[in-house]
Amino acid sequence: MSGKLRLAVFVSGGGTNLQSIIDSCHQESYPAEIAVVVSNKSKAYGLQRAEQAGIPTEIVAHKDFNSRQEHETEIIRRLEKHSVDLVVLAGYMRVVTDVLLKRFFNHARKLPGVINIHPADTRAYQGAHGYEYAMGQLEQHPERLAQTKITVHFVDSGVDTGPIVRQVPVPIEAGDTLDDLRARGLKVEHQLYPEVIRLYAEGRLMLNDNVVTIIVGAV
């Protein structure tokens, strides 16, 4: 073992955030490494990214199970051999349950052991299509915002309701299309997610009363 924080990155699609984490892990000073990439879809391109980087993969198709709990029980069984410290959801299009959350809760640090990234302010909007929400393109939210907020949060039993770790605002310009905003937002996502993983690995995150504090200076 290298002594670095060992990550299980969960993907369902292209895996651009996975790639940003892979690239960060190539830096010798980065305090985390990807132990395994997990997907519920065998054709997810993120699996190819992992294989190209020499990272083990586990494919656990949710359609093969009768419930989310049974699906996650099998994922946990597969992860045992990889000695995982933190689960990183990176475009994983499944709502996780307490089965996974309880297994990876970090009792030593008193911190959740599952994190997620979301392209909108999770205090205002939860669920898929965060960029469309910010652009006012959803039927239930036709109002275009002045900005979106890329959010990394701990995962709890709700949908995008867990404690916020960090947010970075991304302005929405007058002439922006959805693709423009998504491209600008993804640049932020690809920088922010590895930064939060570093904070976790370095022991710089504390959680009290559902509020995250980032420790500055020596720890």
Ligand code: GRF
Given for the second form:
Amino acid sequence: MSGKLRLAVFVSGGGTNLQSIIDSCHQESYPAEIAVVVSNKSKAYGLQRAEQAGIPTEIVAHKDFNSRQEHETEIIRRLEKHSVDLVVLAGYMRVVTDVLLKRFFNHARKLPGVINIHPADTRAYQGAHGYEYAMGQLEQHPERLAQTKITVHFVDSGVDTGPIVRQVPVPIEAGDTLDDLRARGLKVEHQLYPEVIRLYAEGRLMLNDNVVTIIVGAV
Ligand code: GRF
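Given the form predicted alone above, what does the protein look like in the form predicted together with the ligand?
Up next: the whole complex, starting with the chain shown before.
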């Protein structure tokens, strides 16, 4: 055993965040490794990224199940052989339930075992289309913001409501298109997500009363 934190990265699409985690895991000193990539979509490009990197994949189509809980029960069954410590949602377009959250709760660290990245401030906006939200391009949110806040958070049973681990502001410049903002934001996502996984792996995260503390210095 390498002693590294073993990740299951869940994707539904292109998987640029997955790629940033794959690249981080290639550094010998990085304290995590990807045990498996899971997708609910057989055509997700993220699966090809995993295969190119020699990482096992599990495809579990949600359409084959009658409920979220049954879908997750099958995912959990498939994950047993991969010895997963932490579930990393990376563009996984499914709301998860207590079935998954309970299975991966990390009792030793007293921490949730599922994390997610969101392109907006989860206190202000939850759900899909976070960059469109920040650009004021959603019918219900026509106001363009001065910045978005890339957020990594622990997952709870709500939609993007779990305790925030870290946020990084990304400015929205005059003249930006949605693609400009997305490109700028994804660059930040690709740095931030591997950094948070490192903090988790190094035992630097604590959660008390729904508030995350990051331990700096020796642990
Ligand atoms: C990212 O913007 C992430 O914040 C959001 O979904 C997108 C996934 O992109 N949850 P990718 O598949 O990692 O390229």
